[in-house]
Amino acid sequence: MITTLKGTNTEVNINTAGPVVIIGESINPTRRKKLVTTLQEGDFSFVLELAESQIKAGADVLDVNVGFPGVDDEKLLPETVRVLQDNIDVPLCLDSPNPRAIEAALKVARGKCLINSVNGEERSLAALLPVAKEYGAAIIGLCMDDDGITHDPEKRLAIAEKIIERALKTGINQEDVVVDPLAMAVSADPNACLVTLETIRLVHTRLGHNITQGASNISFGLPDRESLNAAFMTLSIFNGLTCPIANPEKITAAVRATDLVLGRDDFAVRFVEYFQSRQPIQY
């Protein structure tokens, strides 16, 4: 199954047969005080710096989240989208819990965006599915519903099926629903990663949809997070993950290596090109 996203002129195909597409996570005020400060001042230079550094590091799509306490995200999210699309040309993933901010951003966005995210709660489905249909956006379907977060992979699969069914009834194409199986901190629950991996496997084998997740969520509170994230990323890709939301500066090497091992990189071209691009230019 192929989910197509578009920037102003570029097109990115997320394909269940690979290779993996990386959605850059760094335009997010969480733990980035400089981003909060500059956005409060109406200064988008740091946003552009983050965008350009992520693309250089391997991001194919950029997640855009401008939410922080006191922000008017209905105003700021579309402003940020305009600035980004005036300066860079990759598809955007619009990330906000506020449906009105998502719609405001879609009104000004060029190309085809991804909405992060819809979930199985009735309020979320009712608010966001019609917006996605109206503006031709793809959606991320998060495997939680009105009963909260289940730790049963089969129940998470059922929530994904519900979201897909409702999306289809709304007129959204099947391929435009990307499933998020929920990655939770393994420090809080020893079985968290196993539950997520099994959910990924079930969605991949039974539904055949593209799959995303917040790739660094599992390592909160633990040392050497990069190694833990890389190990989980590799296992997730093997089970069917196709478009993780991650910091490309931390995870692209593991993604390229996994694609190569899984036979998705003929003659190691993408693997070698990535590492060559990271070498400093010699004068």
The other form holds:
2 protein chains.
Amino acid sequence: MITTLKGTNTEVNINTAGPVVIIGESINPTRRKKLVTTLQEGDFSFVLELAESQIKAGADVLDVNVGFPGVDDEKLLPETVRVLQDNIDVPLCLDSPNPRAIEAALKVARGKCLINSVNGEERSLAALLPVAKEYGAAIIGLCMDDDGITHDPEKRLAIAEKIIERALKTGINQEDVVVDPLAMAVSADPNACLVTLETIRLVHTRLGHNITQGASNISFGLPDRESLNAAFMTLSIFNGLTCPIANPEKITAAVRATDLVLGRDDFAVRFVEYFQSRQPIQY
Amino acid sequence: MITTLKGTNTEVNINTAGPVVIIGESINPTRRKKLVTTLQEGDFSFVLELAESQIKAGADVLDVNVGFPGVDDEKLLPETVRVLQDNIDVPLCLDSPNPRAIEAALKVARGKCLINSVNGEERSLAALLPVAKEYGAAIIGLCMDDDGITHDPEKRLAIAEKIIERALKTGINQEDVVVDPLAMAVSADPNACLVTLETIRLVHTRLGHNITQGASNISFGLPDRESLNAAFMTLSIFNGLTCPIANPEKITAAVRATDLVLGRDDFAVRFVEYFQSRQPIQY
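For the form predicted together with another copy of the chain instead of the form predicted alone, what are the coordinates?
Full assembly next; the chain just shown is listed first.
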């Protein structure tokens, strides 16, 4: 199954057979005070800097989250999308808990965006599915619903099925629903990663949809987060993850290495390309 | 299934349910000229240095290979074992293509060693199984035989079954056969790692034996070998690898991270312990 996203001038095909497409997570105010202060001043230079450095480091798509306390993101999200699309051509993933901000951004966005995210709550389905249909966007379907977060992979799968079913009824194409199995911190629950891995496996084998996840938080509260995130990323890809939302400057090595080991990078072309992009320029 | 190895004063239980036991690979002359020159002079200080640094970095067992051109390893291997066991107490893995060197080393070794390795060739089985039985050693059964190396995981599994069957007939206990699925360079064959991973999965699910592999060579000829080795290690552990032969100074982070993500390290005790052992001492 292939999910196609479009930027102003670039098309990205996310294929359930791989290789992995990286959605850069760094345009996000969490732990980035400089992003908040520059955006508050109407200064988009740091957003653009984050966009360019992520693309250089291997991002194929960029997540855009400009939510912080006091912000009017129904105004700021579309504004940021406009500035980004005036300067970079990769597809965007619009990230906000506010459906009106998502809609406002879709109104100005060119290409075909990904909405981050719709979940199984009735309110979320009702607010966002018609918007996705109207603007021809793909959606991320997050495996939680009105009952909250379940730790049972089969129940998470059932929520994914519900979101897909409702999306189809709204007229959204099946391939335009990318499932997010939900990843939680392993420090809080020793089985958290196992539950997510099993959900990925179930969604991959039974539904065959593309799968995303924002997985950096699995290592919350622990040291050497890079080793943990890399191990979890590798296992998630093996089980069916195809388009993680992550920091490409930290995760591209593990992603490219996993694709190569899994026989999805003939002659190691993409792995060597990633490696060379990290080398200092030789004069 | 549990394979027990013994040093002079330490017992190591390799459990098919995990967590992973690391067999340190560094006492090996390949690409270690200093090891050759010191051993040629009868100087064991560097061997001991390699032993201690590997144990500090997370090795539970040490592989001992002192083969280099011109060496009499029927004399040098037992001598090295004696010096090691006078100074360190972890179990040893005796690594030589020469069965007489293995036997000479077993004669002087205390505890219960692992033999690296027996393969499915008639000559190998005939030479080493009786020796393993006589000295109460465990063996590594390498998945190749008189027909050479097969790329078919089912055929590798069949070789493992043959070695186990012959070991049982010789009076060796089932749990004392640790299977090596054979790992080859991915640069030479894009499917090399996939074949090994599938062999691991088959041996784990159908035979339930402990599994080892010397996996550092999968990245031969490629840059950023650490990222590749880490990704392959993580996938191998997920599929059933329990006692890799590797460089603990490079691989322990990925091994401990994988155990934690797989729910085999409650409260992240071993992961944090590994992390702290890497920190500079604070005064």
